[in-house]
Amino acid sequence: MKKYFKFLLLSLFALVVFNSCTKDDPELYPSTLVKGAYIVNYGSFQKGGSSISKYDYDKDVVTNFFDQQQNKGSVFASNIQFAYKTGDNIFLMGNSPDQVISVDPLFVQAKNGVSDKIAKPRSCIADGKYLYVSCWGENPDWKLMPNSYIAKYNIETKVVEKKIELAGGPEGLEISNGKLYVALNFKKAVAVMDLKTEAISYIETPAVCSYFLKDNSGNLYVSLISSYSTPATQTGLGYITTSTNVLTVTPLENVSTEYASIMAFSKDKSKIFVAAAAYDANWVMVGGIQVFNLATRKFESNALVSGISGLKGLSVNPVDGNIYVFVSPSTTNNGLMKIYSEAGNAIAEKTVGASPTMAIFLN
């Protein structure tokens, strides 16, 4: 009997030991290196899949699920719409649940996101201790967006101090000359808010807007798009002289209606790359990257890259000037990051997370 008991004990011990050695899950090796390109993968709305992929362009290595690696395997509850770095904070705009998540430059999240007074956050920009967050509001009508607003978030106290009403579906944001410029995605206008008085005025546009780029003189380029809720006949790239708030438009058809990163400056800021479709030789509409020359203020006649289906956005590496083009026709599959030189030569293609939308570059 005693012999059997010992055998049983030994068996149990062996079972425990071998079970402990079972390697069901890959181990986590959090990175301590910051430098790299961080790709925001939106995932599928309300269905998860959002993540950050890190691309170490020096070593040509992609680490998918980088955020989970840095946070003990924890996944984002939200779909990350937009990422923005200011100081030592990276702010992530999370959808469903709606929240503003703050992580450090290693993408470690120490505190829960802020959801109070944050409803459908889209984009953000910092001015001193405040982060201005464009929000579409609770239960939007997807037509006029009467309840959309700008949330004024105190970075130090981590509290939304104020909701500044702004109908029209605010999307991209930029600050110039003490004013907050807001691209309205459901109204043919750019809203201009004085940061001191918070008084709002409007610049009329021929189409709804999505994002801004600020040139070296503080003037703004704004993307003008035709959306299903607010169609427009004239789309393209607008230029706002911020001292006068006068808009001039360079037409370009079929500008991408995607979000987060549909245009970017070249490394030397001499060009703007814009995601826009055009007809190919067979009169088939194909996605591509059009080039706006800042010197001539015209679009080049040929696309830098064409024939891309499912183009989500693009970012430019400020170190080497390479263009990262994000491709993802579906929200439930892995996306692609296609890397091109500034001249449009294909360099590499990397698999990233689901629905990649943009990249931020950290050093």
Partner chain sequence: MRRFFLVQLILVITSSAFAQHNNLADTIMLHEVVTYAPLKKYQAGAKIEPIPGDQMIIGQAGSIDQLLMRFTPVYLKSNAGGLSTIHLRGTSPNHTSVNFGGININSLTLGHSSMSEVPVFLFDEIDLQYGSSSAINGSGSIGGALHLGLANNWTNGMKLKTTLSEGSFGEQLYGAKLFAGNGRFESVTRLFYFSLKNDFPFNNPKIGDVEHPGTIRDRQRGAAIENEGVIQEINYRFNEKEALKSALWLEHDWHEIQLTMNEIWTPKVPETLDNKHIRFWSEYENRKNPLNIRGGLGYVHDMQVYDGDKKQKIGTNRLIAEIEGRQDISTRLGYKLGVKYQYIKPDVYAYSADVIKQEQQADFYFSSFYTAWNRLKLTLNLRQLFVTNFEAPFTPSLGAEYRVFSTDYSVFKLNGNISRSYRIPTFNDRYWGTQGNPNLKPEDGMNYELGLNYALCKENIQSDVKLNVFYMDVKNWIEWRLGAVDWTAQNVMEVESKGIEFQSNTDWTVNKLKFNFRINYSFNPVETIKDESPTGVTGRQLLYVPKNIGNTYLRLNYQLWNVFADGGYTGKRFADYSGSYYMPKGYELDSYFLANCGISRKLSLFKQSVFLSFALNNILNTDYQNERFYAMPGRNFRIGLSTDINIH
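Mind sharing the form predicted alone? What's above is the form predicted together with its partner chain.
Lone chain follows.
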């Protein structure tokens, strides 16, 4: 009898220990292991090569193919379009095959990605237990995008509960004042969806849109770009006052049409860095980083950095304010991450994976 009682006590102790070691426990992801910049390398569409590079900026060390290191050598089946962190989840938007991949802050993937009701995912954002995913849909026409939609994914049940139809090629997403703002990449408008009723209205724009930044007041900046299918009457940076949904535009030529990360706030949110680039005679994307001053609501006269060939995007380190500029000579060879100070001084250049597009920062 004593033997069984001792066994019962040991079982209860194990159960208590197991339940205490949940993902809510901050010690599960110690900062010494997690802290760093994680670069999303898209690779070559339908040819693989997608990966994550980790940059430990304290030690100045880059670990390429970090995702494979963390997953026993497993390679991403999809090309990673976008990365987003919420809670203890990092969601990766994967193309060809299309799926939403979930990893923890150590970039360990627990199971296969979600592919049901997910077709050509682009970007995502969370609100409570839901993740909203912009999708271009099956067999897009690349003109009007009539079959695109927003997938409403339940993070807890890991099921896409609903497809909310939204023509026009939804791209970047942001949430403010109980509304989901959607940048449309094939229609000159920003869609605004009430999160309670799911009713959709539109803000007319002079160009198609790609991504948002939200300021401390809950108002939004949106990139206005010119595309081959939908030429713009004016490109630049749009400002949406979310209480009224009124748009004002500050013009800027050649706002980058690349995906994932073409603009970012400075560390103190007093400036916005914008990638502006255009194809040269040899069809190489060449450009630089323009600076928008939030106090004056104007772009500075000179570029912070210029003459960058193969410019893909940028991200800002929220710890030290340094600007990471992503460069891709080709989609099959290693890309570069050029690091600049906020003043535009070159600090370092690091080799990363193929076609780097953005970074997320974990602490």
